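Single chain ahead, by itself, as structure tokens, in the form predicted alone.
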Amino acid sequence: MIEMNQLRDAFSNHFGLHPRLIVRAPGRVNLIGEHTDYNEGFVLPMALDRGTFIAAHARADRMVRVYSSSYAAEDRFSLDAIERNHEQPWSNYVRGVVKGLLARDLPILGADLFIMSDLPLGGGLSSSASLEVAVGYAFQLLNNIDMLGEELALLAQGAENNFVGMQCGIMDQFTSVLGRAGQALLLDCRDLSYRLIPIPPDVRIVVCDSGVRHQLVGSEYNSRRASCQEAVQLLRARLPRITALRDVSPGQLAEHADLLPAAILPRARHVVSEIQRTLEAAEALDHGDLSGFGRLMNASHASLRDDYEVSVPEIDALVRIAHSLEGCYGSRLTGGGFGGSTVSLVRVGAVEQFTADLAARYREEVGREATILVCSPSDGVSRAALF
């Protein structure tokens, strides 16, 4: 847990003066609806108890200095000149966020950032979309733009999109801004519509970090993510009217599967499927059926593991231990793939011993040290502190 008093005092050892203010963005856990969102269909994530917290003061300036402690480096740009920095491929999240300000001809000046994070770094847990948002607030408030929280998701995932590099959808970058404490989000990622669902009180969310690493940028994920936009073009020889893979039925699927190369087929089948799971996964948590909620996660971990293919044996590992612990309802991948966290539907009298029986197998099994977090869901960004 980050203390604000340690992060203040961070910064003015840095920086040699206070900042201003503190703002948080948090992490988010999907609970199902993966590889989705780019397909304008429907996720249900929440947002985390954990995030990225951003210490910050303006400048009288237009030079940016940005300092993360969990790289322990520092970058500095001007905002008259924001290009790619190829060295530390970290700042540019922020560099990407302040040019997409820029662009839409808001009136800021420079700043200073300190950046703590507790959030394990690649783990499947979007701290790329926590720091967009903490980076796009901060630039917000110490420059007081009025900007919706719609926008500024949408602003943060245009930086990730068009200056990193990595061809995301909405979802992690809505959830930071716009989730809700106790709730999960069941978002349409085509309107961004969403509807609060709420979490039952007996029952734990629980995230745990496999220590594999994944590289999304210029890796499989978008290849993926184009896989699904060929799909779409060949599909539309007989479904003219479709735009995106959420316009095609399971049935329909099946019906033109032969317009489907081997390689595509099972790409679209995951991504129909795991749309329509998604909307069942809804209702039954709305509807407090735990049990078919669990069933839907782990029929959507079978999907991403044999159709997407973004799983790794480490992830099938934890979700295979898991499955065969009390009290434990469902389990799956969750986030990009290729590495990165598990997420567990746990009864609340059973998570103590299901934390640790599943580090204890893991390390046992695989070899390796898993993070455990039993997560609550929480608020989207805010002001966490003014000085």
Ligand code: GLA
Contents of the next structure:
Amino acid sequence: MIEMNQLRDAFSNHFGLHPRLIVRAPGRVNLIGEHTDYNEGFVLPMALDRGTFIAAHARADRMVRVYSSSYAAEDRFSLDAIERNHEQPWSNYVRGVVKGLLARDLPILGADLFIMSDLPLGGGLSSSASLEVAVGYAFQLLNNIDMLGEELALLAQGAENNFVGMQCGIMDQFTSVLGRAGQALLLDCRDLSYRLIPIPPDVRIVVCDSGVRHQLVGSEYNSRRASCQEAVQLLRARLPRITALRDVSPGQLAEHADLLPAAILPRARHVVSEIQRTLEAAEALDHGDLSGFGRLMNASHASLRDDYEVSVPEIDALVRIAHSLEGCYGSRLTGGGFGGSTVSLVRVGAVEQFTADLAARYREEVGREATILVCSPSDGVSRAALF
Ligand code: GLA
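Given the form predicted alone above, what does the protein look like in the form predicted together with this ligand?
Okay, now the whole complex, with that chain kicking things off.
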């Protein structure tokens, strides 16, 4: 837990003045609907009770000074010359968002920012999206700018797509802005319409960070995205009206499978089946059918592992162990993949034993320490303090 007084004092010690305010933007965990957002499909994530906090103060000039306590490093740049920082990649999320605000012709001045986070960095829980959203919201408040939640999410995503160079979809940023306490969010990534679905009180969402981080996440992610686009292009030979894999049903894909090369077909099969699973999972949650929801999570994992090939042995081990434990309805890889975290749906009464056993057996079988978080669905970005 990050204390607001601790963050205020850390800001004051570093910059020699008091901050004006603190914003908080949550990370997210996706319950189901993986690698569907950039195919204009559906996702079902929730905002976490952990995230990025930024203490901020406006400046009268056009300088931005930003300190990251996670990296124990400071970056400085002028609003008039925002280039990519190759020495301090963490700062590009900040720079990208500020550049996006300027590109929208919004009247902003410089700022002093002090960042703290209680999310595992790079753990598949959207630490970067929450940083982008927190930066955008801090500038919005400091400069009295009105912006709709959807627009803030698109600004944050744009920074990652155009400045950082990761062609991510909209799920993470949208959830960090518009998540709601106690609820999962069924988002239609085609038109950004969404519906909140309560998480029943008799289950807990357990996130388990495998501790594995892969270097190639960005390039593998972008190449999966390119495969999906290629699939759409090829399928258009017989389905001329489709514009995204969202428009293709599992039956149509099976019928026209001969159009796709062997390396592309399983990628498309994952996306098309995952979109269907996500809609079915939302319905199961509506009806409090936790067993049905869990079965769909398990099927999602198998599809990510075998067809989309974004899992790793450590994550497969966590999922396998979770499946064997008492009180677990379902478990799967969450987020982009190549390491990161799993998400499990666990009966309330079984949670303590579940987390203890999961950690112990992972240590035994894989020889690594897992970080386990029992999470509550939380509100999206907000002002956490005003001084
Ligand atoms: C990352 C991206 C998201 C989404 C997931 C996979 O988290 O940032 O946009 O594509 O991977 O579902």
